[in-house]
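Just the one chain here, the form predicted on its own, laid out as structure tokens.
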Amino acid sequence: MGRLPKEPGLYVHVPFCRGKCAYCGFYSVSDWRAMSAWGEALLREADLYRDRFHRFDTLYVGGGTPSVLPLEDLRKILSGLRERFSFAEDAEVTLEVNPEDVTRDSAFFWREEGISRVSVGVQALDDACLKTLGRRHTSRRALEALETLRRAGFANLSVDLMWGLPDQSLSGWLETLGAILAYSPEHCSCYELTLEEGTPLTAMVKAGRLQLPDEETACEFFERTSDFLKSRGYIHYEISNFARSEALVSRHNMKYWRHGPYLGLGPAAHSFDGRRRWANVSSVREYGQNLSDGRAPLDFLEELTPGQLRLETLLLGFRMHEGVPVAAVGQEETPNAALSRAVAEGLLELRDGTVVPTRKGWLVADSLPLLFSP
């Protein structure tokens, strides 16, 4: 897969939800009274960056639950961003939606407003699992949403699914994948359930009320998922992500994994310009107040050292099937020795000047960069 241009991506964090899912660790609120004021603050924040970020080739509206935005509010935000920034003619514009928000009217509206890609948070097609996760849709409603989006003309659908759920069987998971593939999504994200501190699901697991699969079972879920989707024509291009072709990978998320630049707007949003990273405050109120006072709503800003940049390049790059250039590993004696050991252990492979993770390496991807740390 060739490397994409280094044009930055734009991310918008919509911090509103109908309620908090039991597993979710992302910043969101269920009080919508500040929604209108948040939209105005968002465009004020965009004004702060219009001279630093001129052109984007991706726009990703995530959250939270962006699909809860009143349609006119979403229109104002999208038009406001287009007034302030330049976007490539073929920009990938993604909107995250929950199935319960998908109607014929909303789907046609999203298309008319230039949304080219919809990411649907299905998560599971087992109603008991959905209830455990705190989701608000049923399996039937999820499939109806996919049908509605197809009828509205969306030709680029991504479906988010979760495996490793309490009481989830491998056979049930594969049935879920099969049912989803009946709608031929262009992209699937299959995430292992992770426990986030402070969430109700974590508390239930710690209390012994729920039990997650052991490590061996989790490995089997991962491997069978990869085999299942690859046998049906999908490219396993990143640990948790599959696309029908190289042209259908998530162009926006590739910016993160390739350590490219991106601007994040909204409470709790993160940004990176190639050497500095910053994040906004995780509070709708503080976010709006800072911008009303003419200040950037920053929680922190840091300049990364060459060593930190290198480690992050490896951490992100080893998540992708394309890997990283050999030069990113380092030419010194210690990295070369570590690379030789990793290849001998079947964790990494060398291909045409690139260091590529194997599937065995993907199972321990987070620890691979540590092999090359000083």
Second form
Amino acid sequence: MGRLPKEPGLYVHVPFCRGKCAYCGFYSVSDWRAMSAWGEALLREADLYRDRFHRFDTLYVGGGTPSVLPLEDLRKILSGLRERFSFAEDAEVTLEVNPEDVTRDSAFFWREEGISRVSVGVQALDDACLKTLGRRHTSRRALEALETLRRAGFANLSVDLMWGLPDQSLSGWLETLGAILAYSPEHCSCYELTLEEGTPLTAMVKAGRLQLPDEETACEFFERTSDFLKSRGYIHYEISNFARSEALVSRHNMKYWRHGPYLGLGPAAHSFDGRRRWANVSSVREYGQNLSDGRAPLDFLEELTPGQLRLETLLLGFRMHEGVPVAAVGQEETPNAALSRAVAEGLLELRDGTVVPTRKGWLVADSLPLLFSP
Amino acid sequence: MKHIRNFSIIAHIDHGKSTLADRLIQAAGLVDAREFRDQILDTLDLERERGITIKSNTVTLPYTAPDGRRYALNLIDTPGHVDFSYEVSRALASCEGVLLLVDASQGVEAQTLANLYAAMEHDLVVVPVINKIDLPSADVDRVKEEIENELALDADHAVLCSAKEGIGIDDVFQAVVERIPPPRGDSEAPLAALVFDAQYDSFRGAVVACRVFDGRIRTGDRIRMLSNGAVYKVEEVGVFRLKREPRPVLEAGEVGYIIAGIKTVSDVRIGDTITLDDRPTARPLPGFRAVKPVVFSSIYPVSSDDYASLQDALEKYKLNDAALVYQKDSSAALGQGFRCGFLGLLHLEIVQERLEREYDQSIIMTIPSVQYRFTLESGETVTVENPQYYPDPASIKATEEPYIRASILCPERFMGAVMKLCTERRGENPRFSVPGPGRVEIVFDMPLAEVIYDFYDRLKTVTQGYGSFDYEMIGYRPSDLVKLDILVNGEKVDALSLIVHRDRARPWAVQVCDRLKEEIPRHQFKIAIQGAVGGKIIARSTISPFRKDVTAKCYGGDITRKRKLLEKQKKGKKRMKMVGSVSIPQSAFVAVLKTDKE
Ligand SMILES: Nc1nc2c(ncn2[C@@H]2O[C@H](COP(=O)(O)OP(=O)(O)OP(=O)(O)O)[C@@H](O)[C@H]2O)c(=O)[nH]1
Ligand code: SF4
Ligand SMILES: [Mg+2]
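Got the form predicted on its own; any chance of the form predicted in complex with the partner chain too?
Starting with the chain above, the whole complex follows.
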């Protein structure tokens, strides 16, 4: 295989949590017995890709809850990866952590191990709400975690928050945001609560025991969040993501949205090399089994057609404030008419040869690509 | 030939034709008890579901008379519903006589009379048969009187039977062999066989049902279609005995089928004469009068890619339903399709369903229309049944529309409701009679256009199912017509245009706007739906846009899932019809036609 077009990113999926949050649709387990076997399997999987991937400029350890990894295990994995691949000098190395795992010692250790960016799963600052969500920390603990991380010297912190929660008011949400901004995080992810099929929270909503905001209210949350963070100097660079400056955007996540290459290691991880995408099985056991048999633990592998690549370019591009090059939408007669229409409707704008979504367009980003399907 | 009888069973709907055919078939021992089912000749699913005959069906019965003589009886069971009268008239062309069935309790009805006239036109011997004499309400004397007075037939010799109970079946057989004459014709003369029906078989090509008038036809013969000279080699001839039963030869006087590997469907014309290529007949048989459709609608494939397939299906379908007429049509919204003419609303419905079921077509049908007449300023008169060809309003001097005499029979307690319904439907000149205790017959002059849409359903509703409806055309009357257009975001949806009486334009427009509002999914932008006559908007509805569909997260694992969802939506969108940038689902075109369920 030839050289990859851009420098790829490396993702590691740590499929372990202390418990299961009520809304979570990720693959993770709270049985940790397989943890050390998983770590060994992970490095074995890395071996399979040594010939195809050499150098990364981002590393993202996500999950699950990577912060539950015993520090020794994490060290083994990080050094194992460094033995097998090379990383850019200024690589962005992100670790996802949950507040309850942040201590002076762990924070210090993570710094020592070369973590440059920590993403903290705060989610909310209302204890009742945290309980409904099935989180295992209090709001106080979350704020302490931010404090501790700063003290340990982390200069690039990201905070994950959620809006559109049951019983959450707009003013309550803006207060939460304000409280978080007191810690001046370099990056904020503000996700609307998404109901994932088969989760306890979804069941409760379906049963009518919890109520989520209606469409109008949700739009208002989205718009006010954007206004608020922009007024505080953040760039709204992706639907749910804000950064203090262009330099502080999540470089790793940008690879997903810009259709760049990435390698994902671990159960349920996805990879993309510019043409093909593949995913690992969503089972720690099968993952380990495959690898000890010397096989790649693949769930599926697909080779994307030019049409599919184009569709993905649109679906990803319309999520970013940078948009997509006009060529991506405007080659044929139909798309041109569609573009004029979308501009007239205030969903998209033309800016320096790129098509960028307006805020109104962002709200319907999931269906924007359909406007350009012949 | 002396021992052949060709006859049809004709009657008003539901008077028991197919049931009588059952008894005759059973008496002839054509089917054993295990295989038998009621109305065994009603083979289409639709016939069985609706309990009515749609297609004429031929069956050859062996019969041994009490005197020991053996006969071959070619029986054709015909439909009673007026919409399928073309099936009856074609069946009659291959017969020497008919059994005219009259229900012993209902008596003579509209189609009894109409079918009798048709039989008389063909100079056929008519044997009146009074059926259902087992019914407690049977009134044989009254019915005999009606037969004498209304049909001018000799009722003394009417055969009495109950098809259901199997009473009088021997008398029916006897009347057939004694009163209906054997066919005439010369087996030695050049072949002249009348094509009166056909069916497409994907393995064997067209199966042509014919009546041989002169000559004979065998396997291996080279036959010629007189209308276009096409020549085929006969693969098989035979008779219908519930299944096709091959025979070595079909001779003058016989009714049967020909298979000749005919895959070019257009070579088979119903009413054509088949002859032998090396010894053609000099006299083509008279054939059939052209059908005169009264209801028109366009058929489009749901997916434009299926146009060729629809064309092929229509061609094959028409073999088996000669009453359907069609020609190419096209619409900006729906693409290429066909303008079709039907003998009535039921006919339209049946064509639609058979195309969907038997030919696997997904189709959209436009609002049915009648044929309007316009006198232009130039003095010229034009008839228009397709709103697309509505004349320039400035050039129209006078407009006319076809009227019917509608007669509705119902228990007298529903009289008020029926009068109201008919008046709403622009009924004029109401009159009524009392044909029996507790029943009324209400007669109105009404525009045909008012009944082709949902009149029958409404009548059933207001009479709780007790009303029956019949009509005859009574010619054109002056009217005040306009063309109603439906616009979606300012673009005309031509397939929804309609020629309509000025007074009816607004209610219809309101209904269409409401229906479309329900059926068109929300888009990213606002959709305005309008009904317009000329430049004037007379109804409107609005579909507000959806404001939000974005999902919060999209990382490595979400991308494939999202793309697949989009691909699925794209496919769904492809099946929709685009009007400007609005996607209109097929269901919207169907919903516009759905009757109101108040
Ligand atoms: N009581 C009674 N019912 C009968 C008799 N003959 C037919 N029927 C019933 O009348 C109904 C209509 O019978 P069909 O044989 O389908 O009538 P048809 O004339 O073939 O009707 P179309 O083909 O639709 O015109 C059925 O429910 C039969 O069971 C009879 O002699 N006595
Ligand atoms: S901690 Fe994260 S990955 Fe684990 S259950 Fe909660 S939301 Fe899911
Ligand atoms: Mg019948």
